[in-house]
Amino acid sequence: MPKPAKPSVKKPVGEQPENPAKLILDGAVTDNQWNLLPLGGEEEVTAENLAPGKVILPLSVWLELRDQLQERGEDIGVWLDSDETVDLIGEYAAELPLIAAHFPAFTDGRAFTVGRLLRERYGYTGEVRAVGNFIRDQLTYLTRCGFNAFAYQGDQPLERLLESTSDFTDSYQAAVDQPLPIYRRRALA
């Protein structure tokens, strides 16, 4: 298994996730249990003054306070933006209940390749969570990469969302939620 990658240089802050308090989660809408933390704030965060409870940190925080912050166990999650790879976690994965990754426009689809990577190369068995301003007609797309959490930015109501995460009865490729294309399902049935 890769070991994690070095940290990139800091970088300008951008637009940040928003945290709704409700998001769909396994497939039903439910409340948000995690604050988001976002990045460049004026305050320096340290394991000492970070809020209680279940906190998602921007990658860079989590990576300067991961040794500090290992008693805290399942209230840390990480969010990764659109610039950075899911090998900055690597094998640390396995440590956080929750990796969150951020869409900055529906038109960036580097998030999706987090999804993928982390369940099929780091064999991640926690909430992926997408963050930011994916749009509806994605929703299908985010669960076949392995997303199973859904933090929706817009205005639709998330009742209405749901039926969008199964918008095709089955699929030719092969993905995380179905690992055989349907040419080997055909021969197996």
Contents of the next structure:
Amino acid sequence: MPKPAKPSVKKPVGEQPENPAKLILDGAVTDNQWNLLPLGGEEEVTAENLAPGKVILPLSVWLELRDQLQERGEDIGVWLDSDETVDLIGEYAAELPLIAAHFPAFTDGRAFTVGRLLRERYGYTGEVRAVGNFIRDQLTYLTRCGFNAFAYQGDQPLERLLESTSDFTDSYQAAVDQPLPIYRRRALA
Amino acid sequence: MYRYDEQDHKLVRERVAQFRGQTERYLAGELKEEEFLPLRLQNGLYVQRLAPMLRIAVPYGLMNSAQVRRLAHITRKYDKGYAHFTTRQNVQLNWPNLEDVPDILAELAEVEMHAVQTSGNCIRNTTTDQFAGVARDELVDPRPYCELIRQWSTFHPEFAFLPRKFKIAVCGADQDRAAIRAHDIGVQIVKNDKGEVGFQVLVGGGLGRTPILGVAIRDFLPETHLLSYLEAIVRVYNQLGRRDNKFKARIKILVKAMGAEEFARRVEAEWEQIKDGADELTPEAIRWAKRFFPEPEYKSIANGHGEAVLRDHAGEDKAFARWLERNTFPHRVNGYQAVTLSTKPTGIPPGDVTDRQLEAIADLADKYSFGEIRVTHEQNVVLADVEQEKLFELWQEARKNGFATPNIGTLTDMICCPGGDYCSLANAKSIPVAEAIQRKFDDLDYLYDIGDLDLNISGCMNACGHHHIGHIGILGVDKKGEEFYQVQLGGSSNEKASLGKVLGPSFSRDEMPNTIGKILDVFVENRHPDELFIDTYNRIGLQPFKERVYAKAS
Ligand code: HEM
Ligand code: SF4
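Could you give the coordinates for the form predicted in complex with its partner chain, as opposed to the form predicted on its own above?
Okay, now the whole complex, with that chain kicking things off.
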């Protein structure tokens, strides 16, 4: 039988995400319990040399090692680079306690779609974490798109960030937080 | 027209508060320049050559008189006493102070206005036919759908950081007066053979440096699915549109690279998953939206009565007759006519109006047209529901206020971008070219003889002045630091849209009026009776124009 090809490590879209010590989870500042493995280190990652503990793997690595990591269960999360779409995880999402979406730049808005599709299409109920260069002013929309964790790496205090999670108290369209758009709610009223 | 309820008011107030906070954090150094940039753009705030520029949203071009009066007040209090109507039916202020913008937004919010998503890489103001609801060739009034699109797209959490700006236009009539083929998405309202309302959906149009006309990816989308289908298109674009190169980031490039068929296939696959979900437009939701656009309380006027009065007035006054012919538009209701107020007298930048003129527009609307005003994509103003019997009176008042230049649809009714006088991206000035052409062709008999002709001017290839889709398009170019102008012929923005072709080497500003003169000579010599410029061009092609314009003096 031919040997499986070496896991092809994908090229990162931009700067890779950092892994700050503290983050916002479900509306509160807490310690970050997870390690995040960047794309393409010195050494090829295998099921054997992967450090113990909670670790967030790049999607491409996880797709290679998924079968071998089954027993690590709750310790394995995945992060998507901004050019990776959710259908690459698809139904496997339910196996994962955490899925992160990366902002190489805050203007790269693909992660918003990742959040919505995870929650709305795949019924994902685990942690959806924003990582990378997003900014405070995006927290409202990120929350509406189903994100509940924010590993912010900018220079503003996390407490100040919390002020921006609900700039709006209502919304026009349906999203993860609102099952009916305003025009349908109004039509029923 | 649409009226805010408590939820709309609250959302807009919250937006003002949000932007006030962002501005304060920016001024305090807590928000970096590059972070503030897209936030302010999504509130319509550009920083330009001489001052910031604030673009105020006019959803599908419709305003009431109170809103127009508020604009007049704002231009006086915070700006230099004038405003500018844009080609996307919005209003622009050229000189506000950054610090004042939150206050301006608060003043706008009081009259149900805002500057949300008038700029930036998000879904922009939806535009439509300025004669919506009154045109005789209309199948279905597009405004309720525009309002639903406005609600769906406003503060859309998933689509606020798209690869590039995104523009949607809707047309409900046979003649396309909204240039839907030049938009990222064009929606044409149609009926199927069962008489059911639906939409033809076009994608991938856009001007800029790579002009492309939109192509249909669906010929009949049932009415209930409008918003889910739009959501599917924008979602596919958000995921797959290029982000590595600003000039290749528009949806037109994605559609072109992928092929319209493959793009359509992906949209349909996405749409299959969401079409019966939350975005479905239920019959109740459609009925609810239609309630905001009821028929005004038209008088019942005997057939032919209005026309008889007009014939009398026109017979007595040639100037009125001219205005009537050029600046009014047939109405589907007996005894009524729509009026276009021209913002294009010679020497005024096309689309510019003063605070006093804004107030005059509001007064005219109250007196003659149920208090409603529409902005056109040619940068003029429409009063859509005027009694024919009152047209003579209205004309006299419009004339006093400088709005009665009888040139609608003619050569001097140009679309023109702000160009080098205001815009830091410009290669050349555009306003002085417009003026020079207006001065040369000020003979009305000649203009009328030439007939309908779209002349569009942009100061650079960003194409804000739609030069690609003018019958005659003028583009400012830079040649070794000097301003020159390229001429294109044969563009068109309606249902038979086409992109203009470059005539040849560019001209200096001084040469422009004569160049246009030569082009018109070729037309006049070759035209068949009743042919318009664009018809003649389509029949004889570029060559005869080229030969004349570049002929060596002998
Ligand atoms: C003075 C400040 C302005 C600046 C800096 C500016 C900048 C730009 C740029 C860079 C583009 C190209 C975008 C692209 O191709 O993706 C563009 C397109 C456009 N602008 Fe402006 N603009 C200005 C004013 C205006 C005004 C006053 C109008 C209306 C009269 C206008 C109408 C448009 C339109 C309709 C387009 C779309 C063309 C298309 O479909 O690509 N702009 N503008
Ligand atoms: S076309 Fe060019 S010069 Fe004109 S307003 Fe747009 S960016 Fe400025």
